[in-house]
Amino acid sequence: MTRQLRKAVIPVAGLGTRFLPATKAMPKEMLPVVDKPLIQYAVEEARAAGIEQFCMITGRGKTAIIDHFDVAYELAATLRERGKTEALAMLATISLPPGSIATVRQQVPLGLGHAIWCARAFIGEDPFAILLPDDLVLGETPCLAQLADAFRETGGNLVAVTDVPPEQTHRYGILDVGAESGRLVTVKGLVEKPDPAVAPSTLAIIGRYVLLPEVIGHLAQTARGAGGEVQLTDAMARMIGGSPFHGVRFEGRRFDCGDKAGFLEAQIAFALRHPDIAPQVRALLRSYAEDGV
């Protein structure tokens, strides 16, 4: 019997060097898209998929991420005194229930695979999700909820995938594709950051995964791969054939918020969906377009 998907691992130990100087004293995961930090979007997406327990893989200078989900007694008291009931209610939705969040330090930056291995005690014998906050997905159904629905149908391992331009395959884990059924794709193989000339397809993994706990054993045995890091893709490739493995062509638009242009695009897209400011933002964009600025 397949265990329920209730755990999520969120790696947040990166230095965010592409966003310096903004990230000199602020974790990149705390950078806001409109009015919420990236990490909050990830946690909200996970909760919408039924996730109840979270493990943040952190590093030095990342305490602000955990504080964000704590109870802010002083702030709540001030809002209450000032009659800010809407803000107070919003604040209450951010805090996670007691005991639902754990942290693990990744002392040495050895890659995503190593970060997930650091969470081995938290994962235990349960299936778990992975969310990379840099990947922000805008859609009617949250991306991880789509994977969770597929997991209940197929079991095994699943990754969210999207087609990328052929010249960009060297930036992603790429699928060797088998049979396709609707939005589900059978995974025959995985290659980390292949040169376009040898890439088996253009179907790329984005930062959403549902994996079985057996991946931890493979990570422990995986030597450093592309970039001199322990690659999660290499460990996942070893699991193919032992249990079902599928890619899910998710519905929605993905924004690479680890890239400045992608981060700016996300700001615009989410602002145009925001009930409070969408009309003003649309008018601003129209004025800039008309002025040719």
The other form holds:
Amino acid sequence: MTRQLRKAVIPVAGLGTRFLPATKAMPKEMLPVVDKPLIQYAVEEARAAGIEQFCMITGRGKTAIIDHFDVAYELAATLRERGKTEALAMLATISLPPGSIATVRQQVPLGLGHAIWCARAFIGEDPFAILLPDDLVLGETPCLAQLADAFRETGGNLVAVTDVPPEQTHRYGILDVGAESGRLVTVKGLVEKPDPAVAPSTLAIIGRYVLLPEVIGHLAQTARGAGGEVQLTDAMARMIGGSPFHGVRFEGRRFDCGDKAGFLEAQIAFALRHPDIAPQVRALLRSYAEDGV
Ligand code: UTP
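Now that you have shown the form predicted alone, what about the form predicted in complex with uridine 5'-triphosphate (UTP)?
Let's see the whole complex now, leading with the same chain.
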């Protein structure tokens, strides 16, 4: 059994109901932040953390996601013909090496835990990362690379965590916090979507994980939890006390792109860093602040 982190599971089978009507015929994960779809940010982040093998958990209407990482012969030929060398070079960076991307179908979106369980054959006996593409993190070191570093140190389960306002605990998996050392927080317990009154802390799990393969056995035994879905948090909670389990207070700013306001905020933050449009967007924002709409 290899203990190196080389595999990532990216679940993309959700219905994206919070983004209807945009997601009626288009996958949420293909929504662009400035000019790049959410799924591409996730794959680039994973590759920067040393991931070599990908498994996308897909569902009906999600083929655009897999096509995005394929070779686009006609587009490439047309760009070449028209001398668009920059666009052509950019295109070449998107597709993944042959054989490095697998897909598994989750026929019914029964929740994140169920989606991960669907990847059991891909995971086998190896540790693996999970990236939820609707969480974007902007920072010096990509978020998953921070988890990969921590994994080299602990060799155990890891979740990326951040403090949320107390009134938002019901939207996240929340940590019961043990000892802290630097950015690492020992996980004593996990509760999925607790009401603020009963939440053990305000430290919330965001969409980056490194898990040991044992989670699959726990998922197989996990009944449907909050919201009638098979909850990954419930299966992870069963692993506490076995192998090491830590939260990583990652460095960087996280945007919840599964939410309309969070998505808009990400557009602004990424636009302000985009060399082509940053000055224009900055001027625009200034004029809105000064003159209103
Ligand atoms: P969300 O919890 O954001 O759900 O999923 P969703 O269906 O995408 O969106 P809403 O809440 O209806 O607006 C987080 C990630 O897990 C995937 C989603 O595709 C998304 O990338 N997911 C969720 C699955 O693959 N399968 C599921 O059953 C649920």
